[in-house]
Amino acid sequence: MKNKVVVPDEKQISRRITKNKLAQGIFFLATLFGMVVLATLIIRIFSQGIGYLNIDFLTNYASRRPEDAGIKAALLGTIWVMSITIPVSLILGVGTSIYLEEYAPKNKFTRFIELNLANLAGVPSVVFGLLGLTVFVRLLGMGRSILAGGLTMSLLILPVIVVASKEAIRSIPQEQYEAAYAMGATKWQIIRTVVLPAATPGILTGAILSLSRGVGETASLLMIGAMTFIAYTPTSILDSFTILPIQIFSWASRPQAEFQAVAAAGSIVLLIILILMNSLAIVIRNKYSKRY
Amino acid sequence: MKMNRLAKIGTSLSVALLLAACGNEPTDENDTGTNGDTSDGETSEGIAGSVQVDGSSTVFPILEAVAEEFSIANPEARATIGVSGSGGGFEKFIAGETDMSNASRPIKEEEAALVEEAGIEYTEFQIALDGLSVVVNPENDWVDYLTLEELEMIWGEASGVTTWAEVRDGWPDEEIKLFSPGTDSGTYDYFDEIILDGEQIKRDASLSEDDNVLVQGVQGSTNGLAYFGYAYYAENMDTVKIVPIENSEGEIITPSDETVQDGTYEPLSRPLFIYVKNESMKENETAYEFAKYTLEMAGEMATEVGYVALDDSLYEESLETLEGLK
């Protein structure tokens, strides 16, 4: 083994410094581009929509008059859909990830499933919408109901929750398992007392982030017919519904300029909900993360 | 230590559950009087049933306005207006899922056959008119009017015409930029049928399902040319220029409330329809009242959302027909 130390001459050094500066400049511009676009978007939405944002906007139903239009039906629809999506996707998602990580034999079939899960996470949401339309709406006869919408959205975010939960479970140090086994614990005892407590922050963070993707999701629920006018509060999960992003989309395509402003006001509400959900994810991660 | 950790998990889980629990709140807000599926429930104070409507996105703003007023007049009634497009609406109508279907074109023969096969009797009503408007950029000072043949040359793939000069002598030798509603829309169907006889539209035309994008396209391009529903022109009169169209009588007509209503702006005026299920009119009081309300209000609401009302006598005739269905 030769271990020759090459001392660069001054020319080489200055060239390296230039390269470094160039790289720094490029990355800075890349960041700046994103920031400027985002800032423009937010400033535009706020300057356009803030005038329509008041209590009436939250408590009125949609209307043909922009000044009377509100998001009550859409907001309630989003909450109802989420009330189905959250339990279904959490139970199925966490269950799947525990099975895959803890119980499933490590063979080709398991790897095949895991590969497919990762792929499913990248499938366009319209495809899930078509699936929901065929299976839930038509085949199972749920109609264009909150139930069908909630289940479709669960399917949509399930792969992401499974992948995030699997990562969280996998990051638990092997020593923890060994210690538990040494105490004579069964698999279920380990899952209950070691795996779940340690993985919960990671699971919840992943779940909330994918749920906030679900809240902003439009295409899949558009497919199952959530673009509707409703002037009543849903009373059961079999009622028709509409959701915030679709209501915004519907307003944005109107000819009247005032409706563009109403759409912007709706976007502000949606943005606030998303920011709240993402902050919750950060709080949970910081508060409950365990360091080994 | 252990308890502490469990407590923390408990807290984080309950946060998640809290999110879920929020969803149940709306249940408490409901008026105790409302009942989920009283499709033909009759109460002494107003109607409390439900009516399902679906169909064209073009007609939707009118039905939305009607449903809004209907809900105010009958707070217990539940009117659901879906947007599946004219064809999608008929699909649900055939499946018996809706009481009323709205459409921006008449029902097609094959759809009518399927409805009949399903044993559903229906009645067609016109509720408003829409004048498809052809517009150019305000800086375009050469186009004074267009004939149907010229429109066909401009929009048809077969003609090979790409510049203004090829359309009429003396017009600039510049390429025309075309903007058209997307192929899923009834607007596209209607224009394609009337102007191009169903032939292929120019392949390099920019298509968009959002008519506002078409408006912006023409605003931003001196050689732009687009067509869309009258409402979109009415909202953008200052920034796009309307093109008068020569009708079959050889008259050059600009679309307006008057020319669309009296039928002189043709053939680009199109009627908007509702199709009601006769059985629902008989058996579901809410559906009947809603249809009646639609015919009574359609003229006023159509004008308010940017369409053109029919002559009053036509609504009265329709109302009589509807009365006969009850």
The other form holds:
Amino acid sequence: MKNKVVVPDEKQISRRITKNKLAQGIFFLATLFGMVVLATLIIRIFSQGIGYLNIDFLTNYASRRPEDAGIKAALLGTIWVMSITIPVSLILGVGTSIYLEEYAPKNKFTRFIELNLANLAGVPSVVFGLLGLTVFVRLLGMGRSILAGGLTMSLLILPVIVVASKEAIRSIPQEQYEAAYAMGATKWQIIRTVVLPAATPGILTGAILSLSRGVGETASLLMIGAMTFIAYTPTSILDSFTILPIQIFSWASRPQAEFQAVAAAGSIVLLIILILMNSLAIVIRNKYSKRY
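Show the other one: the form predicted on its own, since we just had the form predicted in complex with the partner chain.
Just this one chain is shown here; partners and other molecules are left out.
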């Protein structure tokens, strides 16, 4: 007996069209709301802080007088911390994802590790700050240094990179593995020449999101003793430090209107740094997306 083909009547078609338009409208309003909030924030920051954004603001240290305040120490501190965070988190994150996807046996213990990694991605940053304070600052004796801050930040963003890298590696078609094995390639040769290049766009997507979160983080670094006022430039990874978000928070918490404008100028610099970091990662990601 042949299956009957049910043809929807005009009312059903009309209801489906209405639901589709309703869903489209909701999604459009959600997108519009986000764009309006973002535009309002950018306009407010630029209108309030653009007057303080000049060469002196970039080359001066923090000051009790808003007209002399600058972000030199905070800017260099951010660069120092991220110069430790980026390589440590990428090497450990990608290495962990490669092991879990390519080498680790698929058993209950592995699934337990993967579950905990996914859960760690949602842990508040202050918890990682307490962990960094206990392990790096006190147990390993690093003190309130740039090294301790960079390693603490790496712990914060590491779960996101691991999860994103695992999904990127998992999405590679099995046919590419089989073709490489048919040509006599070893396991490591396949990972180096097939897996990593093909998974680079997905890995960089996760890295962009996690590093952007790291650049704007304050709670975890405040827990390990990052300074709110520094009048010198760090010269090594064992020096004390401050970063842009902490300096901006310090200015914004003051009641004077002038310091609110200085905080807005610092926010502009932080926004430019985020845009440059994301742009570089997107260029690399698009390059590999076209190739693979």
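No experiment lies behind these values; they were computed from the predicted model shown. The term rigid core refers to the maximal set of C-alpha atoms that superpose within 1.5 Å between the two forms. Positions refer to the first chain, counted from 1.
Relative to the rigid parts that move between these two forms, the hinge contains 49, whereas the other entries in 101, 129, 69, 49 stay over 12 positions from any hinge.
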